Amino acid sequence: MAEPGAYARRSFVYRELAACGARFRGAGGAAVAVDFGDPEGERRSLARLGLCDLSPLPRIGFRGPAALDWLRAKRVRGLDRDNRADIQRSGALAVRLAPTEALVLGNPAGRGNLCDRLEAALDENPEPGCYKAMRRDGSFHFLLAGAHAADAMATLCGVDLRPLAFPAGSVAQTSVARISTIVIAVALGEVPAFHLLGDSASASYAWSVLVDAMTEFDGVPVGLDAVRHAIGANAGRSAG
C-alpha cells in the first residue's frame, strides 16, 4: 500500500478518506484509495449504496467553437447532442456539456488513456477554437452507486434522477448540497450510478454532505477496487 504524501497527486479527499480508513495504492501517478479494509463487503455494499472517490483518475475538458469537431476526428464517439454522455471502445465516457464544449472521463477500470491521448495530440498540434480545460485539477469527482443512490441523491438535488426520468447516458448541470455539479448517469451492469464533478474546493464539504445522505440507506464509502470489481464482473457477463 501506498502512503498519499509520496504522490505529486492525491485527491482533495484523502485526508477524509484515510480518516476513515483508507488504503491507499499509486495508479497512473496518483494515490487512489482502493479500500477501506474490507474489500469483500464493499464490493457487495457498492450494490446497495456506495461512494467512490475517483478525483485522482484521468479526466479533461475541451472548449472552444471547433472542439466537438477536433473530438470526432479523434475518433470519439457520440457528442451528438447537450447534456448527453457515451461510451467509448476503452470504456471511458464522452460528455457533452454544450455545442462549445465536452468533457472526457477516463475507465475507472484502467483501461485505455484516451485522456492522456487527447491531451497529448492537442499540445503537439494546436487547434484553433479548442481548448484545453484541466478538470482533473479543477474538480472533483465522485462516484455514487447502488440501488439507493437516486434516493440519496433526492435528499441533495432537485433533479429527478430515477432511471425511469434519468437514464443511463443523461446528464444534468445542477445544483447539489448548493454545490454547481455536473450528474452522470451510468450503470455498472444493473447497479445505476451517477459521476459527480464539481468545484476542487468544495470538495470536502461536497464528500462530507454525500457520506451524511447515504448513512439512511446503509451506504459506505468504498475503494476503487469494488468498482473495479463491478465493471469486470458486468463485462464479463457481457462477453459471456
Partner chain sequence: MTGEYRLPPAPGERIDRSRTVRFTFEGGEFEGFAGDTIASALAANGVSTLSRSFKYRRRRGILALSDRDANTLVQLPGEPNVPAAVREIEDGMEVLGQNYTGSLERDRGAWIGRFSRFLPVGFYYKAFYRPSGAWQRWEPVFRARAGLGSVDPAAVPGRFDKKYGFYDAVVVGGGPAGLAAAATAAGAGAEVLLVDDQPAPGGSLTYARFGVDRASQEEELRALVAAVEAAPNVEIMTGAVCEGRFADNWLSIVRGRRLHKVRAKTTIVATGAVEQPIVFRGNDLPGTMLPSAAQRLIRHYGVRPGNRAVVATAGRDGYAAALDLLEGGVEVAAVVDLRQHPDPSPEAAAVAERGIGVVAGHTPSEARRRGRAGRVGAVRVSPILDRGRLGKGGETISCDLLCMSAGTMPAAQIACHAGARLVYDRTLSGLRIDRVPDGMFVAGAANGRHGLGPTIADGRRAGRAAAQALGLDPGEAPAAPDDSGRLRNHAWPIFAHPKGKEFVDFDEDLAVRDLTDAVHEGYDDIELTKRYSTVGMGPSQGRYSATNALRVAAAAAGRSLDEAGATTVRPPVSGEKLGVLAGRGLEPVRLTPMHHRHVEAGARTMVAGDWLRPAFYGPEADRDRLVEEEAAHVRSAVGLIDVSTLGGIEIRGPDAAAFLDRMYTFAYRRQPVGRLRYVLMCDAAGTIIDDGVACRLGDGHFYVTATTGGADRVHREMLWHNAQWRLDVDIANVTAAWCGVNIAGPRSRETLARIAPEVDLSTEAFPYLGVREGLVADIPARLLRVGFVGELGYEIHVPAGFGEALWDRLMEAGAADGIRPFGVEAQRLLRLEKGHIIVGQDTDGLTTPMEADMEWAVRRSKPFFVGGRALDVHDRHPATRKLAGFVLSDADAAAPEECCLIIRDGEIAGRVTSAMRSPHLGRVVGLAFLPPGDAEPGKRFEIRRPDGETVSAEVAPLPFYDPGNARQEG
Given for the second form:
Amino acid sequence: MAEPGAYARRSFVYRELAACGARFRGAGGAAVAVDFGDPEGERRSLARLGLCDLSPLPRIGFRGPAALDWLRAKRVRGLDRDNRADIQRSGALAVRLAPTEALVLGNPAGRGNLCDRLEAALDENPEPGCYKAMRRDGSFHFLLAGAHAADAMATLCGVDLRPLAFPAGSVAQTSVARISTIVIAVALGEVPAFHLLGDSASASYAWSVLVDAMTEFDGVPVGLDAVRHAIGANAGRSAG
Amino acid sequence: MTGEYRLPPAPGERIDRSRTVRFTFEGGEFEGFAGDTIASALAANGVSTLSRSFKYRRRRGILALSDRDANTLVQLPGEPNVPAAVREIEDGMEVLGQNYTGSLERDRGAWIGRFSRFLPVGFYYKAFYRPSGAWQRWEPVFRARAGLGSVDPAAVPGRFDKKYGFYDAVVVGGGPAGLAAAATAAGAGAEVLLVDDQPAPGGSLTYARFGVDRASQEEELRALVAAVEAAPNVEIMTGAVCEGRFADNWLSIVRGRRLHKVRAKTTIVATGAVEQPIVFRGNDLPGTMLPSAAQRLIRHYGVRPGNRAVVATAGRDGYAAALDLLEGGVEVAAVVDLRQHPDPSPEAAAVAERGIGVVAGHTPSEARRRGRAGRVGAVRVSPILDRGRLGKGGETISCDLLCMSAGTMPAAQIACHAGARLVYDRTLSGLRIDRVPDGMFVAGAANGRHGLGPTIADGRRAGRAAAQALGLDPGEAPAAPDDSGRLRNHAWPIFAHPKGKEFVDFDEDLAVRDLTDAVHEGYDDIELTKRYSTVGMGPSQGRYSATNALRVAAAAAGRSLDEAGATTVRPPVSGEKLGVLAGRGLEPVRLTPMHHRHVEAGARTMVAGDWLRPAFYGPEADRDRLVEEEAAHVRSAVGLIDVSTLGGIEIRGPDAAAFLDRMYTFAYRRQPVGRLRYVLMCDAAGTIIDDGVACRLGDGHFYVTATTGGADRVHREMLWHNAQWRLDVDIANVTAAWCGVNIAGPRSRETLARIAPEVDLSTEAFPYLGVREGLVADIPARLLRVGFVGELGYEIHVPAGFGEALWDRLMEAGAADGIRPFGVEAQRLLRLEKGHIIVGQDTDGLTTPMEADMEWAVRRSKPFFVGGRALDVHDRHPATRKLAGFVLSDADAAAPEECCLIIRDGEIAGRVTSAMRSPHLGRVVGLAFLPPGDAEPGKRFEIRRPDGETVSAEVAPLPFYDPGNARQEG
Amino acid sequence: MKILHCPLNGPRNISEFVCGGEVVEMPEAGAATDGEWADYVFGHENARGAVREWWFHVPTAYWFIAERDTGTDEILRTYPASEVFGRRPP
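Let me have the form predicted together with its partner chain next, following on from the form predicted on its own.
And the full complex, kicking off with our chain again.
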C-alpha cells in the first residue's frame, strides 16, 4: 500500500478517493486506488455500476497536421475516422478526435506502455507538425462501467449513449454536467463502460457529480483491481 | 371515517382501501385511502369548497378533477399552488385552501365579490392611473391580495434532476387513441415512449362511458393496455406530464422531481379533449362540475359526487354520464339537453328507460346555492329561444350536483407548441387542430374523434403514419377507418344574466361582460382581449374557457369565429416547479492542484471566472491586516502565490511567431528563444481584451499566458482568426494541463536555488524576462522571470499532476527564508503599487491601448494585427480619457470603492478603476480614468464616495513603487 | 432545443455551440477607408433569409460555418471553414 502524498504526481481526486476508504498502490509514478476495502464486492458493483479513477495512469495526446501520420508510422492502428476508438495489441486505446488530433489511453490492465513509448519517441525525434498534448495533466480520466452506465450518463449528458446507439469504439466529444468531456465507449468483456476525460481542474466537480448520478442505481466508486479483473477475465475479447 | 360519500369497492378504482391515510384540511382532521387525491378524499367527506377564487374570493370546488383544475390549487407547508385534483394524500399532510383572509369557510375578504361591478375588467390599469401616487398607496393592499399561495423562504428544496431520452416515437396521452397508436408504431418496430399524466394508462376508458354497457369497454381497455405492455419496445411513463414541445421534436416531460428531456423522431399527440362549460349565472358554485369530473370521482376514487344531480349536456356524452351517476348511487333529477332536437342514441334511450326526465331545448340559466355551505342547491332551467336568449317559463330543480358540458375542445397544447393552430370549425361548432407540422400526428379525441371505435381506429392510423415517417413498414393498412364519430358542440352555450356572475373563465373570475367590455374598449383582437382581460392566463390556461371566450370576443367584435382565431399556446402545459427547471443545479467549479493546500492554510477563497482562488490567508475579520502583511512579506522576504488559473496556450508550428504578430499588438518575430515578452490583445475595434506574456521556447514554439477569466475567449479568438488566416500553427489551450506558482520577494532566489540545483538562477544566466526549462524539485518545469508584483520573482509552471508536490516542496524549501503564501488581494495591491493594469478591472469595453497609456506595447509598424486598423482610426479622433495613477491627498482617508466617480465642476469627469491603501507609501493609491488634460502628474481632482462625501486626490506618476525597476530586475 | 449538425461531431444539441456571428469578408486593412473599416467592425447586415454564420463547437474548440435562414431559423447546411477560407494570406 502507498500514500498519494508520497508521489510527486497525484491524482486530481485522491482526497475524494481516500475519503471513501481507498487503498492505494504505486503505479507509473503515482498512487492508484486499487480497491476500497471490498475487492469482491467492487467486482460485482462494477458489473452493475462503478466509477474508477484512472487519472494517474498514462495517457497522451498528439496534435498537429502530421500527428496522425506520425502515429501510423509508429504502428498505431485505426485512426481512420474522427470520433472513433481502436484497441491496440497492447490493450491501449487510440482515439482519433479530429484530422489533426489523437489521443492514446494506456491499458488499465497495465500490459506494455504505449503512451510512454510514443512520448519518448517524439521527444527523441521531434516530428514537424506533430505536437504532444499533456492529456495526463490536462484531463482527468475516469471509467464509468456497468450495465447502468448509460442510464447514469443520461442524467448528465445530452448525447444518446445507449449501447445500440453508441457501441464500443464510439467517441463523443460533448458536454457532461456542463463540462467539455470526451466520452469513449468500450466493453470490459461483457461489461459496457465509458472512459471519461475532461478538464483536470474540474475533476473534483466531475467526480462528485458522477458519484451523485450513480446513487440512483446503487453505483459506487471501485478500485483499479476491479477494472483489471473485468478486463483480465475477458482479456481475449478486450484486446481484439 | 373515510367519508359518507364513499361507494362500495368496485373494479378499476385507484384507492387502496386497506390503507387509511389521515390528513388535515383547514385544520380539520380527515381520512382518505391511499391513492386518494386531496380533492377526492375531501369529496368523499362531503367537502365541496377547496379554495377561493382569485379575484372575488368565491368558493370553488372540483371542476374537472384533472391536471389543472381552475380553482383547486391548495397550499401545503412550504409548497404553494398544489393541484388538489392530482396530488395524492399522505399521512400527516397539512392542507390549506388558498386566497382567503381568516379561514376558507369565513373569508373576511369575500366582501369584494359584492363589489364586482366596481372591479371592471382592466381594473388595475385604470383605477390607479390618477392621481399620481395613488398606485404607490394602494399597491401594498393589492399585492397582499394578489398572487396564488404563499412561499416559505426557509423551505428546503428537494433533489430535482434531469434526464435525456431518445425515442423513435413519443405518444403523448395514454388513452384509447394513444394506446392504439403506441401498439401500432411499436408493432412496426419503432422504439416508443408512451407518456400519460395519470397513475395508470387508459385515459377516458378508465372513467367515461362508451355506450350503455361498460363491460365491452373494460374488455377493450384490458386488450389495449396488454398489447402495449407486451411490446418490449414500448416504455410506459405514467404520472408524467409532457409540458412542452420545442424545436426539432424536443419534448420536456416532468415526472415527479425529474425533468425528462426527450428527443422524439416523431410525436403522436393523443392528449384527448377537454369538456367546455356552459356559461350561466352561478356556474362556478361548488357542486357544479364537468361530467367527466363526476365520472372520475365514481370510477377512480369510489366517491359519490353528490346526492341528486342535474346533467346539462349538448350531446350523447351527457346521457352516458347520467347512467354513470345512477350506477354511482346518485339520483338523477333530470337531463337538460341544450339541443332543441336531440339525436336519438342508445344512451338517451337507456336514460329514458330508467325514468329520468329529459328537458330538451333548455339550459341551466342560474345555479343557486343552498345555505351557508355554498354548494349548489338548485338550478333554474330555462328554455332557449335563440342564440344566448332565454325564454320565460322553465323550472327550478333542486340538486346538489350539477354536471354541465357544452361539448369539447382538443387538448391541443403540444400540437400548438409545434406550430399547429386551433381553428374554429363551423361544422363541429368548435375548435379543431389545424396545420400539424411534419413528424407530428394527432389522434383520437384530440383529432376530433368521438366514440370508442373511431378513436381507436384513429390511434392506429396515427401509429401507422408515424411508423411510415420513420421508414418502418407498418404492414397492410386496415379497412378505411371509421370516420363517423365526430363530436358536435353546442354553438352558443352562453347565457348572460342581468346580474352577471356567469363565468367564462373561472381562474380569473371573468364573466361575459368583462370580455365584451374589453372588446368594446378597443382590445378587439383576441390576443389583446386575452392580455387586457387576462382570460386564459390563469392556472388552467384557458382549458375551460378558450372556446367560450372566443365566441364572446368574436361576437362583441363583430367578427366571424373562423376569422377570430385562437390565442397562441405556449409551454408549459401545466405548472412547472422552478426546482424542476433548475435540476441539480450543476455549476462547474475549477480548482487548482494546490487548492486544498490553500484551504488547509486557512485561505478565504474567492470566485475568479470558474475558479476558486485564495483571496488571503486567515480569518475574514482580519482581511485588511492580512492583505497588508502578505504584501509586505513579499516586499521584505519571500511569498508564494498560486497562479495556476492563468490561461496557458501553446502555439506550435512554423508560423507561430507570424501568428502572434497578427494576434497581439507587440512584435514577436525577433523575440529570442529563452525570452518572454508582454502580450496585449485587442479586438477588431481596438479595445483591449486580454494580456499576458509569450514565452519563446523554440523557433516555432510559444507558450502564451492569458488572464484567469480570459483564457477560453482568447483561445476561441485565436482559433477563429486562424480558421480564416490558415497559418501553419497548432493552437492548444493547456490552461488545465499546466499549473503554476509565482515565488516573489528578495529571498525568492535563495529558496528556489535549494530545489532547482540544475538551473542557474544568477541574474547573468537567467535575467529578468528570461524563460528557462529545467527541473524544480525533480519536476519538469518552465521558469519565467516576470515582475508583476515588482520584486525579484519566478513563475514556475509545471504539469498539473505535480502541482501539489511543487507547492509542498517550495514551502519546505522556503521555510528557512520565512516563505509565506499570499493571496489574490495582496497580489492586486502589489501590482497596483507597480501601476500594472488588470484587464477588465482597469479597462472596460472601450479602452484602447492609448487610453491605458500602453502604446509601448503596440508595434504600429507591423503590416497587420487585430485591432491595428481601428487604432489608426482612433488616432484621428481626439482622446476623451486617459488612465492615470493617483494618490489621495489625505493620508488617513480610506480607499474609495472601484467605480467611484470623479467630479469636476459638478459634472462626471471620470471614474476610479482601482484603489487600495499602499503600505509602502502609507496612503491610498489607485488608477482612474481622467480627461486627458487632467491626467498630468500634480493635477488635483475630487472623488465622490457612495455616501456623497468627496475626497481629494492628485495625479501621480506610475509606478508608485520602485520606478527604476531595480528590485524586480535584480 | 435545436439540433445543429457539426461537420466534425455530427448532430448535437445547439447548447454545445456558440454562435460567432455572420461570416464577413475582412476588407484590406491598408486600402479600406476609416468608414469602410468601421462598417466592417460594427455594421451588421442582419438580413432576413439565408445567411452564413460562424459556429463554434465548444467541447472540440472547432469553428465551422452554418448557413441558416434567419426568417425560419432553419439550418440549411454546415461545412468546414476551409470551404470558404482555403488560402493562406500573403
